[in-house]
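This document starts with one chain, in the form predicted alone, laid out as structure tokens.
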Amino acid sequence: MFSKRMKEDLVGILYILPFGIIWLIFSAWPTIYGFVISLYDWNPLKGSKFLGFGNYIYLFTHNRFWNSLFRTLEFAGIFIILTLLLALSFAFLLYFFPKSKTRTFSESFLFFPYLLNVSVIALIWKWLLDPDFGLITYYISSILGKAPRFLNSIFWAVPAIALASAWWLSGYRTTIFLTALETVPKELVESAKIDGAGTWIIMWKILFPLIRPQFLFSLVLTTISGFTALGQVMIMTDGGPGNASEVLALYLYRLGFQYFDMGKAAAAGSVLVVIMFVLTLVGMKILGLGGEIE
């Protein structure tokens, strides 16, 4: 009745069906419903009023939205680059020294922050960067004579939160990269060494191209984390000083849960979704994985 190909397709569909249903209910539908809310002056108790793109026009004509968007791009740019660079560096380091006695300890030490809650991470770094008794500010003051007031500075607030976030999440990316590197046939690396290739060439010309799918996966995860950062920002600076570290997720939160303007909050969320979607497509294009993903 069914051809072999049709049976294989049916089995494949049945395998992904449970996840597909959960994804539709908890990810796709909330995103679509959020966009619908963004078109209304949403008030479920008194009745909602259709505004079309009025909420978007409001956002795009207010400086606070543009400030939060700029801060989000600043935070995401620093965070994504820092996280992936740290993760790649540690992964290559562990890959090239597989028999090191400290390898197990190093892997555990790098992965441990990922197990902590965002509140714990934010409080640790808030303490480390405290201008009066923070360890980091103390040692910087000892060396340079004076340390910046990181979390009270318009210039340093966003980079400081990005650094804390990168320390928190880079360990998981390191594990992904290291696992991918260990699947690369050893013969390829040994052949390259015999041909005279140095470590740098082996890393970027042989190993990195072979782990590009895992790099894309980490890039997408890190991009989402970068554009949706909220907890660490609220605890470390609460968007301050002034609005110097008020990222888009925090602005969205305040619109929705402090000013109870769900329509504008949903519009800000929809803008965030579009930005992440576009950046993901750009990442796929740059890494040349369009065909492999399909």
Contents of the next structure:
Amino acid sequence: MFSKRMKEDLVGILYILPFGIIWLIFSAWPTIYGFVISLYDWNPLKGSKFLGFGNYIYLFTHNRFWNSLFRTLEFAGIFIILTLLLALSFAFLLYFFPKSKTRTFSESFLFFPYLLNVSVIALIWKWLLDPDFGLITYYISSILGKAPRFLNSIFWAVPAIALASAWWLSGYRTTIFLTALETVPKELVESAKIDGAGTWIIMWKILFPLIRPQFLFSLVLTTISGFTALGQVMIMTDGGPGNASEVLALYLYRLGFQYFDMGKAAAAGSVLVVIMFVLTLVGMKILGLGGEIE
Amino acid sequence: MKNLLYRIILIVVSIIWMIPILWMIDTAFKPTPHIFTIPPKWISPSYTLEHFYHLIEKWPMGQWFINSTIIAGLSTIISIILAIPAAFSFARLRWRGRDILFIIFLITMLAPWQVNIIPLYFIMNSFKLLNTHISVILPIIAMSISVFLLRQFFVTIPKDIEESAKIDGCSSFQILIKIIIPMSLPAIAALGIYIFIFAWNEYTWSLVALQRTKMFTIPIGLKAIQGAYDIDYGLLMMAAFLATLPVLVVFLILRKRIMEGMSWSGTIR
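Having looked at the form predicted alone, could you now put up the form predicted in complex with the partner chain?
Entire complex below, previous chain first.
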């Protein structure tokens, strides 16, 4: 006979089980298995050789890895700041605008790019930034006299891809922030106005603190997409010029599927996972929202 | 006066935001000589379907659509079916180890599965699943974010309703089916939209898992087209336009639902 307690445990686990099995095999195990692979000179045909941290030492002593790490940080930094800044500005802009047809249209226009897939946005922006016939290149050169060759430039390649990515994703964040703002009681804003608070004060001292949980959630998800960006980089520059836009995800992909060095690729993957954990923990600590997940 | 200025800013920003999409559509229908001009011309003297014919002659765009729809559709349905009982267990049932397991779930949520492509490649290979649509669906339905999102909604449902059902002799399964699910339909729909869009856009893992052109999804297909014609922007923009068209149509019909669903997924704490 089962005790009541054991029966409860069993029922609880039974409900988890269908998802749990799939999760275990295709989500939890790959992360652990990836770490295992990263310790080997992995070769399924000839037999793998245990290396310990050899693959990590290889990565840490090679410029190409450091370059990709630096490019990833550069890309993620620009992308995250641009995306969240644009999204917050749009959300406030829409929030203070009275509900109307104009507002609904704007909201939809700003949101729509999010529904395009990564290849579409990459192709569009590659065309917009084309050094000879690109629309943006043309307008900039007609204003400034001369436009940089964005995607062929060591300096501009990463910021240009980050800009395209921010255009793609900030509308979604806008919608999230706006929905959060709408749940703030109107009386709070009204009474602040009566007390003589300006728009700026209302935005930063009253509204922003109240949507911090959504801001944190967006920050985490945006950080993840910033650090794992691959499609737009592959299509817009394929890591070039030289290795000027070879982000970690692209380097990982090349190590694994162009050089077939799975051990080193897995090591690069594990480094990326560790970075994500550290960043998320630090982010939560700084924003003081560690308890909000519960 | 201030109001008018405000309105103008909003309209201008929205239009600027749409320029890339309008320019894509414009380019897709321009004859090649009118695409490459300086200064760029928004209105072309003539429009053409040449890029469309050229494209569908060479590439199975229709097949890619079907593939993407199958992958996104199945991912959505299976994800919902699996996530509901798991989220219910985490939110409403008491059992030993529940909280620890939930924390482990949260941790795997932070490890983006795109970085798992190397181990996934070997795992799928050992199941003989590479180059099948199932290999793309499985990691998507294994994402713990689906359980997390639903659980966050389930915990907000008041306990009293459940208590009175228990007194009436309802089992936990009946509570789930008769109370929790009907009360959570908007959240379930929102999760569905979230997963569908995620799967529809998935790139990194599909690129590794799907190698035969016939099996490609739209994002991978577009990459293949781009690799073949680097500078034929008329053709590339037509491909991008065709990839966007169904999304645009669905968005025009379900705009409100989609935006509500997407905003909900970020509004939970």
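Computed from a predicted structure; not experimentally measured. Between two forms, the rigid core is defined as the largest C-alpha subset superposing within 1.5 Å. Numbering follows the first chain given and starts at 1.
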Q.
Please determine whether the C-alpha atom of L24 is displaced by 2 Å or more between these two forms following superposition on the rigid core.
A. yes
_Rigid core superposition, V278 Cα moves 2 angstroms or more between these two forms_ = no
